[in-house]
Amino acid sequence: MTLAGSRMGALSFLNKKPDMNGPGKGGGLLGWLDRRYQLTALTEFLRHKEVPLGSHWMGWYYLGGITLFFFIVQVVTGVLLLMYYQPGETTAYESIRFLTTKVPFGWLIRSIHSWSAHLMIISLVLHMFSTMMLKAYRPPRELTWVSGYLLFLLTLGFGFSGYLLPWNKLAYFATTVGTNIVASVPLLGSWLLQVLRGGQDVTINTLYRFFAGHVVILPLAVVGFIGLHIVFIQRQGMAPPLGAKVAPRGMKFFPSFALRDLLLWLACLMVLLALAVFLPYGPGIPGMDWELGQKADPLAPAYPGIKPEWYFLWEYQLLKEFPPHLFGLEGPQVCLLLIALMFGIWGLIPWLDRRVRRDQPSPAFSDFGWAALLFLTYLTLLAWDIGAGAASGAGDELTALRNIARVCAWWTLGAGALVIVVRYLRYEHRWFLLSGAALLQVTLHGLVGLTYLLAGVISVVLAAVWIVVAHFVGSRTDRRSET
């Protein structure tokens, strides 16, 4: 049974009208339901549905199901937390404290909810990255990529909106810093800030808005896009290997793939429970620490060393690397424009990758994915102040920052060199221009001492010149071969 046959089976199942008077298969409740809802057709569809197999690692296909599992955990634990949580200036913090100290296993439910949120984002990022590497966004699956991309953005919104709900000191000031960034948006900044905060400052109105978004608006949107994403996948099937209209071989979705997926869900559940029990308040690193602490006090001095969740650290660090003014605009405005451009490019990859639209390998976009990963890694390490211990004896802040940049650069260069070697030897990749440009920027900034923006400009210009020269030389070689 081919993938095309599976898709035809899905269409026939969806279009088939139930036979109320048909005999059905079996008696009792199952036979009664089968006569009304054609459950036999559904089981036949699942029996013939296949997962395409190729030379790539089979584990990539399970990341979507793992992300769905963590979302289900989020919903279940979120409902349990909602039974005790009371949004309000005098009740939000107290209800969380009561939940974690008085309610039996309340601390465990909150810990599972927090851990599953972070693990869901990790699995979702890996899922998007694997889709990028496997070129599963190629026609006719462009909208499948877009729906998954929108789910990623909504998930980030989940993390941002849920951070304020405990109404503790760290969450209050972190939200103040995070929403201040929105004020830098050209033209609409002031309006967006008031929409998010419900006023000029972070107040109880901000908590009410974040609570409504976290428990009503975002869940409804996520459920809708998950349903749309699954419909796209079921309608078109999983992408076969690049260059093949139909996968050379496949695995039965039910029971072979489904049972493996269920086994991974159980493994994820055990890992989640272990983390929640032994690290109930997170690993204690910036961006992954949800200890309740002190109650929010708007009149208190700002919390020292405020940093956002780990998945926002790269944006936080990038904003720090921009000067106050650049090109006649405020530095944060230019930075936000750059971030919006990067997010836009990532969402439009199915249309930008022209080679894969012709079902041809696109090594440049594979390298683009690795370059983006190195770019995010270096900025995140800088925001984590990796190497701050070695810089503790430095005489001034500038020297300390240079020591941190040097340590982070060595870590990033080591990871990048390992990735390039594996790609070259294991996967026979030969295109490393963009990842090389990312590593060049790391070298110029962390080891040479240039400013981050200057190092980035030099790396981008050199990469662009190399691409233009390579294209010109390639065109001349093709013309000579034709003559």
The other form holds:
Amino acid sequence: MTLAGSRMGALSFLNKKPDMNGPGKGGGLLGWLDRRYQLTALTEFLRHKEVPLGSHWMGWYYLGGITLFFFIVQVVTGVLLLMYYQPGETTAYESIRFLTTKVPFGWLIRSIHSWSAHLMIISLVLHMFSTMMLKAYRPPRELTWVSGYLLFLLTLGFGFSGYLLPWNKLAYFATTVGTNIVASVPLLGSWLLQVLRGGQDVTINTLYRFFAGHVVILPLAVVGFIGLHIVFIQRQGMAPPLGAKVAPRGMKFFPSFALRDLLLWLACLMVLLALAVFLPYGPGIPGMDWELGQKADPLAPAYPGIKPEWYFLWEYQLLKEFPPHLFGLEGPQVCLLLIALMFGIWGLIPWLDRRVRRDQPSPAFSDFGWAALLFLTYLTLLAWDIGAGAASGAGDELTALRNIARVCAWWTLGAGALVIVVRYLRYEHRWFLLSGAALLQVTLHGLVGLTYLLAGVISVVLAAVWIVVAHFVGSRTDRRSET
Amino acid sequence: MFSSAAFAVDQNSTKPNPKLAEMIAAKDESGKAIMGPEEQTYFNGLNDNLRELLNQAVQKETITRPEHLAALLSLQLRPQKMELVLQNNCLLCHSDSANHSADTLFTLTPAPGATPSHMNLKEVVEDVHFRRGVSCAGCHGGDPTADLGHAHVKEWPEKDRDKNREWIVQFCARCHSDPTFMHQFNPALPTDQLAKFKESPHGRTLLEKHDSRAAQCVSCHGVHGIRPAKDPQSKVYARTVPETCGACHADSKVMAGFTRADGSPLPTTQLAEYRLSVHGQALLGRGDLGAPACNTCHGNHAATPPGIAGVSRSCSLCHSANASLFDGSKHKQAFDRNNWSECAKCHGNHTIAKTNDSMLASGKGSLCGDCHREFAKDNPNCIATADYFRQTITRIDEARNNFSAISEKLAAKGLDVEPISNQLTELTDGLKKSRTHIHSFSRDNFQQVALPAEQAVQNTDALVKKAREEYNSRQVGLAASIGLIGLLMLTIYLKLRRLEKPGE
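Would you mind giving the form predicted together with the partner chain, to go alongside the form predicted on its own above?
Expanding to the full complex; the earlier chain stays at the top.
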């Protein structure tokens, strides 16, 4: 029996009909409930459910659960915040201020909500990349990947919409800049911007929209997709290691895995509490700082140095790297198309990775994951600046940007080299073409001084030529060996 | 040849006549267009009226050369100003280098030393008189719409008008002392400048002693580039006034022979001293236009040394609270008896430094101490009061600095520091008032404002303690929560171990 087939009977308890005359399991309340809802079937399912143990580290299996934990924290703290938050031009900022300064433990709730939001995105990104590297998206779990991918997008939406709600200066201008990007969407741009903002500019109407999205629309969608995601996982079980043709050795989900999950959740809660108490406004790095500051003033001039939250920094930087016009289109339009293409590829990975669909290793896609990480790292560091601009003491902006690019390039190259060495020695990977191309782009931009786009085009073209030549040489070698 | 494609103009707009079109398309010997792209863009944006005026100017040959046209267009003037230029034959003729030598040519790029400083074309079109339509003929006479003619005004001296400058004040006063005439242009502008000037040392030196080194109208306002005092490029703009006055008063050659009322030579160190002073740094360094320049204390057209009594009057214009307290103090009588200038005695005049609390010290070499040891030997209370002032102010100031730093740290820890900030505002306010009330030189008067400040210190201290307790309770709460969670984790861990014990 194939592994997928072995899971087909899971969740069969959902089909059981109530048996009011049956014996039920035990007496009392449990027996009473059992006769009505067939709880025995559920407990039997849980008793037999197993988590596959394989060659890879068991820790990756917990990341989804940790993300879920942070989401639950978000819901709980979000509901508590909702008890005091009043959206409105004269109330939004004031109510958050009142909550954090006057309401007992209000500061703690907001701090936990903010920390948990960032930690949730961190664990979600780790979960997504671990799934990608371990090829857990392969058949029959394509839709699990897609539902998780949609959850990732929805979570980014949570971050973006929640940012505006305190109606403070930073949030106002960051949202103005952020929503402005939508205007570059071809044909529909201005209409979309109008819809998103509820008018031409970011006004209190925008806040109402974002509020409705943040506390009603997105939670409903996320809860729906989490449910779907979990049903898929329960129905098919967790993905076993690649190449396992038969059900591998497993760990009982209940109690072994569930108790470990609980242990980790408690550890996360501990860390969350400590961070919320000791760093109530975040660690103070760009995009991770939620001090309330001053109230939003639409008439005030935008101040320099406005940056989005850390998980949007790479997009922000990529937009900056594009010239005003390219290929007869506006630069931001081309950039948005590129970002949409990248997101599209990411969502369709289960179908694009054809080798893994045949249950064969696909080193190119592993390397693609690492290349994506290096690509995101370099752009994020550039936007973050990591202090290189100020440290260089350069008077003019151009020299400061060159210094930032150089320092960030060295950091990315260092990280990339470390990753390649570890993959080579520890995991015996031999396919590094895409991560190599990503590092080449970093070198050409950060160290040689080419523009970011030119460096990217050179790297992509070289990688493509390499792949074509390798394919051609490989085919000829195969034909010779056949003859 | 003129290329119509080069000009993206409306079909209805006035077309350049052939002469003008030829000038626009003209090229120099190397084949390069004489009109640069910026001038061409400016020309394309001109309205019909200006195009017609250009056509007329070319037709009447007040503009004859493409270089001349390019120079005029390069000014990039607003339509109203360009209209004035194109209707002013004096300026059109005197801006064409083919017609005039350096002495009478308005040029875009004045050569230092070779071109008179007042013959700057960019400056003359910014002149307030030119902008209000007075233009060249207003001072020089003649008819600006006539093709030729130089019927200069009779008020100008025939000879030596550069050496003897007395005529200038009377000449400017023809208009500026005439309220009816001035009302047409700026009803708010005073017309008493000449009367004031005559009473000033500048006026007396020029008009009575006939010494043309003395400043007159053009010394401060300039000649062709005269701008309103509120224009930052004006020679009499607040931030520029010290330089304008210093042009003479910091020049020992110009000031040689001028003396004070007591006969001592007039110093030339005022500008250097002012630059270092708290006022100079505020005005010139920070650009604070509220800070006084020379004219704030000395006056403008009636500029004069304030004198001993006048110093306190000048200072009290801004520092009214200090002045009023001083007037009610015992010091006032003592200063009057000794004929001491009030404020300047302790603070100086041009070189007024930022005050600090050490001025209240009673030791040797200190301001209060030295004076009192010499003039109030028989009154030990004075030194004791100074000591009391200083100790109280130092205590409040140290508390404020300390609590400000603590408040920032507490805010970073996420504590509500709004009540602390409110108290700090009261404390700062009290400190300012206390420093002001020193000028009463009375312990009772001082205490009226110092005691609330000291109360604010105590209140802040209590609030800081409360905030620290709050932070400690947060840490205790966190430790207890972590302990409980840890205990729960330990229980789960032991349970897991028991469950997964081999053999069970």
